[in-house]
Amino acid sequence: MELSLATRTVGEHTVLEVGGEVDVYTAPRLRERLLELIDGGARHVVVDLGRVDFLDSTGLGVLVGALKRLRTADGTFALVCDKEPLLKIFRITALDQVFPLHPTVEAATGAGA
């Protein structure tokens, strides 16, 4: 399956909408896009996984790398995920303790407040 990536701005946040499968074959594209955003000056990044059907350890590694890079730059990194199969992956790997996980983009950006 293909990977789709779309970027939009919500307030001071850069939202990267990801769709499809994030695996060993597509994760490099996700990594490249995240690095472009961060190197381009984005400091508050939200990755919306709402349309992701599959996420493997390679994809998790890309997300961890982006989180570390943003923390080094005094930025913030959050994930939007409401799909139980993906949430289970975050719980099993204890990454739910590492990533701020939100049910919606509005919750992640504070846009609804």
Second form
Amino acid sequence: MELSLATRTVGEHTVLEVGGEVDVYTAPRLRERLLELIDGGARHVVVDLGRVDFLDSTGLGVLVGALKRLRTADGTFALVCDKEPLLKIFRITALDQVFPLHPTVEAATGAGA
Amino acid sequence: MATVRLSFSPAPVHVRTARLVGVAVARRAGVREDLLDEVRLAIGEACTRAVALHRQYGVADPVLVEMSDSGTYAVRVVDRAPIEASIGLHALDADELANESLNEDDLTTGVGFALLAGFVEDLQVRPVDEGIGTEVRMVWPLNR
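Alt. form predicted together with the partner chain, vs. the form predicted alone above:
Let's see the whole complex now, leading with the same chain.
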């Protein structure tokens, strides 16, 4: 399935809903969208991975890039993910210790993410 | 003898095709259903790594993927990049991952290797027997 990207605002958070496959071919589009959001002034970004059915190292690299960019801009970055196969990827790569991970968008935006 | 052999020009768009073929052959060979996500991810990572190396070194040769199912499901992903470029892979810890000075390419390489090592119990990365390049060899048991 192709990559899908949709943005909405929840309070002061910008929520980017990602769907489909995030891989070496589609990750540049995710990177571009995140950069647009951050360059456009978004400082509290939540990426909702709820409809992602494939995520590889390239996609993870893009997410870490956004986290670092926001951190240097005094912003925050969080992920929403409740699928066990994806959570396993975060655990295996130790990225579960790098990203704030939340089960729902409500938890991510309400937790001051 | 490989059951299925696939070669593709080193472009990101073809990695998905390699993943789909790899999983289809795995399913047909009798790899357990609950391992197929890991097979898909691992073949994708190995092919992504090969494509990245070919592009980094300007190698236009195709990336080769061989799948065989004699006794086990074995997948070989062969690149033609200079060997010294491929050795020294290591997984990064959380502090390294979060380090500001680590660039995205290096991070992706480290994360990709962590995924391969984490998802494939029987994994080998070694120089090819003939010519330039390395092969990533991954083996999964068959449920039959």
